[in-house]
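One chain comes next, on its own, written out as structure tokens in the form predicted alone.
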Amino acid sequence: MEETATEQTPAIDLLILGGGIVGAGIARDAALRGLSVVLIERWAIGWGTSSRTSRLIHGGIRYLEQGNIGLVRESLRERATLLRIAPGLVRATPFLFVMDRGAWWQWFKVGIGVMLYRLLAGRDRLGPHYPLVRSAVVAREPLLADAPLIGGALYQDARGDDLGLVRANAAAAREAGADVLEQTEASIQMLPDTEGVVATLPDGRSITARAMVIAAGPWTDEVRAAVGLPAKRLVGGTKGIHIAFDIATVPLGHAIALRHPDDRRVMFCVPEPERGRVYVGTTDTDTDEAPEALTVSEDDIVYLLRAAQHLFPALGLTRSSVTETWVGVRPLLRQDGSESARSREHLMLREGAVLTVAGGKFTTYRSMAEEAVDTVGEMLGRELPPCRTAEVVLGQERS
């Protein structure tokens, strides 16, 4: 007999709202472990912020200066997974760190930055970090030789295709057994006594799960609203812009990190042969437009060029050899203090059977989704199987 939107089908265990990285990768996780998932995304999967990204895999070397060790800890480690579990998305990448000025002691404290990287990153450390000359610098990326440098130093990182990554966690979700929808908005309505949560779908479909997860990145407080969960302010996001060159106009053979010449904030500027272009990026201001209606201002794009030229004043690089632009709110805790000094650290908001997943960085969305997930289990009152995640490979979930 077809089934009619009065009709009832069993409870699921959990629902997700949201199809950016945390949301896709908590989805895999919670199929991984048995759960049974369907996951909601407004529009496709990876839309949002986490398409719009810098591209980076990366501990944040940048946090060393605000003292962050923990986080720097946790995402080298997150990196090394991503190595591990995504070998054809993510890929280990040199990173010079050029100054332009400053006196010894400055370059001295660069090279100790990039060792102690080095360090936490322990036995994932992939190769080489220490202090350089600028002749040695320039040895390594010819490109720089009219640059103003004083010196650098090399360290690694990695970088990935940040929807590439999206894709595949929706898709590994998918073949654990979870149902993502896209393109579908859904009325919550919370049942009593945290007894779970009711979506109703456009077409009159109604999901019954027992435990719902909150993943909307920059969306999180007007989703919240939507759902009828208390006002917190939980995030306030920064935007972040990026421009792009074709290689053949800027031919760079390596990644750079470098402070803007102007303000001093730590920026890339970054090879992607794949693509065929080189991307310098990224801004770092408070905004008030909405997250799906973000805007590429040309004082952005002059900010950016202008870190450029500080590094290829040979190349002549003028506004029309910009070829592309993207832009992207970080959904990051809503903090005090300078934009580019706010934390990358996450929160997860437990709320009956609601879950709240606030701020966090793209490169630790695996171990954010098992916290979640550990969270989840919690809540439904069940001991779930140890996660999986950071053995199985992406697009091996059934082998």
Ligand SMILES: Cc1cc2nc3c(=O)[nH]c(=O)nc-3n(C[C@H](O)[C@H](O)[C@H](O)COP(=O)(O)OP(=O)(O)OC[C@H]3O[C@@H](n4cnc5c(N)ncnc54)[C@H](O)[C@@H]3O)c2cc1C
The other form holds:
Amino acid sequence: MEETATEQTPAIDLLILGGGIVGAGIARDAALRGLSVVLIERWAIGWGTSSRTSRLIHGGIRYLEQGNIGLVRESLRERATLLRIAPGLVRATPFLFVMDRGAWWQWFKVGIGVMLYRLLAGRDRLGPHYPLVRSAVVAREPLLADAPLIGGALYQDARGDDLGLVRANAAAAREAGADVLEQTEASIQMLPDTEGVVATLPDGRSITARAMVIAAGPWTDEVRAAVGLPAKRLVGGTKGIHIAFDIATVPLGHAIALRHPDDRRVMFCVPEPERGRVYVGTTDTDTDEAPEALTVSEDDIVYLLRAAQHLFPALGLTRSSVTETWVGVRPLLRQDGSESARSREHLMLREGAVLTVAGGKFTTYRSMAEEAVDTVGEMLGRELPPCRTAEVVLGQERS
Ligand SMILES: Cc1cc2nc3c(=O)[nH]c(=O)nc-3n(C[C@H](O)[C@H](O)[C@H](O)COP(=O)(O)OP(=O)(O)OC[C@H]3O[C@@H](n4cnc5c(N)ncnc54)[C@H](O)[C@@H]3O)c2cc1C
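Please show me the structure of the same protein in the form predicted in complex with the ligand, now that we have looked at it in the form predicted alone.
Full assembly next; the chain just shown is listed first.
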């Protein structure tokens, strides 16, 4: 039967605002645990940050430098889980960490780093990790023959189809019974005594939910303000740009981690043969731009192009070799320090019937979702069945 504008529907357990990887992951987990769920996405599933990433499902070798061992460990565990539950969307990939000529001590440091990375992965390690002399780097990746390198190191990580994973989680949530609404912006009213929330949809329908999760990535503070929660500056964005080349122009076989020749920041150059491209990224700069109106400046493009020219001087890459650019803003937790040092860890803020989930990385979305749904269970005063998202293969929710 068609619903009318005035029709009252029974209260659901959980309303989720935001259909990025975090919101979609929470919807899947909650629906698999038997909660009645509606997810509302203002634009399209995965339209936000989650389709503008470096596409790495990784422990984060550069977070080792920051001493963030806990985050690296958790991410490596989640990397193994995603390889298992999303084999068509996440693939193990060998990386070469390359070092510039003249910085021999870095060779030693990176060699130790990749071995520590392997150690931290424990049973989840993917393959060999060891330092390589220059000739061994070039033997593995002949396209680096003209790069000013002293050597490098081999390590293993994974890369994934970011948008594909968000869509797969949303489809899996639907499969498990959740209602996923796109192109929808709800107006939210809080019920007294933390009884829940009422969402009014543009068509006049209203949804009463006993609990609500805000999973709005870089829009978190804006969404919190719109629903009337106390003003807090939880999330601060730094902007990340990628550029891509046709793989015929840059016929690279290996994923490369490198330090940018200008400022020594770690970045990646990753071939995606299945998409016919090689991309380079990312930048990491503060921005005040609205997350839905980010711009890519020529300076950003030229900065990334310089990294590619440094690696492949013989290819004669120019601005016109760049075929594609994309930009996203990181929903990082606000804290003091440089852009790159801002926390990749997440926050769960419980206020009455509302849980705000902020920060985190794409790689750790599943464990964030698990923690969020555990918390929602407590908010509802219900003992929920255990989380199954680490075992159930994406798309096999019914089997
Ligand atoms: C350049 C860059 C590279 C990155 N690379 C990596 C990487 O390689 N590996 C990794 O692990 N992590 C990476 N990250 C981090 C990762 O992308 C994010 O942590 C993750 O995608 C955040 O997901 P999210 O669901 O929290 O946010 P989002 O994907 O931004 O989702 C939030 C959603 O909320 C929606 N929304 C906004 N307002 C409303 C509203 N009022 N009502 C309903 N919906 C609303 C938006 O449309 C959006 O779809 C990268 C980030 C950036 C920016």
